[in-house]
Amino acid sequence: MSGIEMAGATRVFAGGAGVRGIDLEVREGRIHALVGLNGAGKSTLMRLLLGMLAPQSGSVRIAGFDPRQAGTALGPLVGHLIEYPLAYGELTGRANLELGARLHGVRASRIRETVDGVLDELGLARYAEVRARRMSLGNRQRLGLASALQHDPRVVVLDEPTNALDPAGVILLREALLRRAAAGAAVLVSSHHLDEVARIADDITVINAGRVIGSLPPGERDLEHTFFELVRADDLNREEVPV
């Protein structure tokens, strides 16, 4: 498998926050949603997955590699956006994407075609020559997503990608992710917007207090109710466990 695999992954910070014993599998050609309340550990999990943090125990593999040992090999294979879009404020949208394309290993002869394609795909063509610092928060988010997706990575990891997006941007992102999954990419998306992820997810994993506590069927009628009942039951169970 060359998607995502985590087995018993643990990283706990001083004070007790973090993730514990995470098992997670994201297969090629599928969109996997990771849902949880704010502070549940979603961003920490994704940082472990991308090699930004080292696990204290357990194993992590992405696109067939241990992310802490892969070096530059993951650049062409993985696209990600964690928490906030990174863009050089003095560069235009196009220049930011061209730089991102080079960093992701896109051949020089294909950079212009690649950038033009993703500008159209995410509705950014009219902002191509606008400096990033002059863009709205929503358009900077679109720019960050465009940089993560433009090289057609085999694995996509996005943390709360609909933050700051208007409805049109949400629809464009949804379609972009469906296209990439259909082409064989493994897609992991974290969110606390259940209604949105339910529209595109093949699998939904619930995380609470740094642990995987179950899964949700994407087609269920009252997904939000099921989610909150699962989290509530886990909270009550943890309160009953003697310290």
The other form holds:
Amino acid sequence: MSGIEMAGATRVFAGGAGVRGIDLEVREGRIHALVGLNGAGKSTLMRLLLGMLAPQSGSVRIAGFDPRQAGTALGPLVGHLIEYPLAYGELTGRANLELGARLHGVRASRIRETVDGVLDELGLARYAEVRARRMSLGNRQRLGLASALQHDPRVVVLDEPTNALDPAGVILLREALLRRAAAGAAVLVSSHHLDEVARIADDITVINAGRVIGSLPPGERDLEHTFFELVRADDLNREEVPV
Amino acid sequence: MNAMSTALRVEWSKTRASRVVAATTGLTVAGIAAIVLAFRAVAAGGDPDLLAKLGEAGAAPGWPGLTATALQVSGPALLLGITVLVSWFMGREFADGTVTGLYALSVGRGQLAAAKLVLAVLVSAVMGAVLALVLLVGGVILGYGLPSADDAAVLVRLAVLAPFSAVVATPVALAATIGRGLLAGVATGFVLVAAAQVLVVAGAGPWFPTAAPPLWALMPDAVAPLAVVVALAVGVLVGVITGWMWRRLQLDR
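Any chance you could show the form predicted in complex with the partner chain after that form predicted on its own?
Now the full complex is given, and it begins with the chain already shown.
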């Protein structure tokens, strides 16, 4: 297994927020949605996965590596977007993507082809020569997603990827993720509601108050109702109120 | 292409396109040059109050007066401009939120931090060279003719002062990293400039790293070579610590 593995991963901040005892597995070739309300711990979980935080206990592996010990090995293997797109306002769309490609270890001879490909794939060709600071929020998000996906990583981690996207952008993203999963990538996406991307997932894990509280059956018609029932039941059962 | 050259290339692409870098560099040079050349133009009129303020060296006619005034103004002004640059180089990743994109890459964060510091020194070198050139042209326009060898040596030291100041400004990079943003770095820059002024007056100047560059530019023979080495070594050491912090950085705040 070289997708994502978390076993008992815990990281709690002063004040009690964070994640506790997270077990999660995302296999290659599958899209896994992580669904939870605001503050449930989705971003913390993803930060643990990418080495932005060290777990206080438990283990985390991504693409076969401990992310805090992997050094530069993860560059070609992982693509991610956590909270903010890697888009520098002073650079054009193309320059931002070239920068991202270099940082992910794409060979110099392949950078132009790689960038052209993802500009087309995510509908950004007309913004290639526009500085990122001039782009709308949605197009900057598209740019960040393009930077995360362009090198065809084996593991994709996207935090609330549909934020600010218009319906056309959501569809393009959904198709891009399906293509990468079909090619064997392990894809983890988070969502605070069951958006269009979460609905294409092969597996859906529900997180609440920093813990995994269950899963949802993909394809069910009334997923939202089941999700809220799960969260409500967990809130009622917990002795502590989530921070 | 190895990771460090990729880091330099990536950081250079941002630096080259940045208005912040261009504006800070341009305003620092223009500000210093405007003050120095305006002082010289007014001093030429023989205003006794201004001549008294400029002191004996600054009030001297021709190139000696211009270079003396330039040295007095450039020490703190260059350092202040450079600390803003260094703070931007390091702190903007936190302020813009792009730091989350700097994980799980083929280039280490420590290498990216090192590339930022190298570029800060290089941009400062350009800043110093342009300042010296502007003062040279300004002096010629003011009718001083070409500078003597001694005065030309001062202009060369002024040009070197800028990258020297950038090397000792690394505490600003460390502060921006610890403070996770621009303001901690900018505030540290003000503290460094003020502390250097106070310690120079107190007589301990050359041994305080950020005071060593302007004192060396002003009186190279009066500053012990060891003080220069210590200042550079402390700057490099703080830069190495900053790179290590970037390598181990956790986004826990």
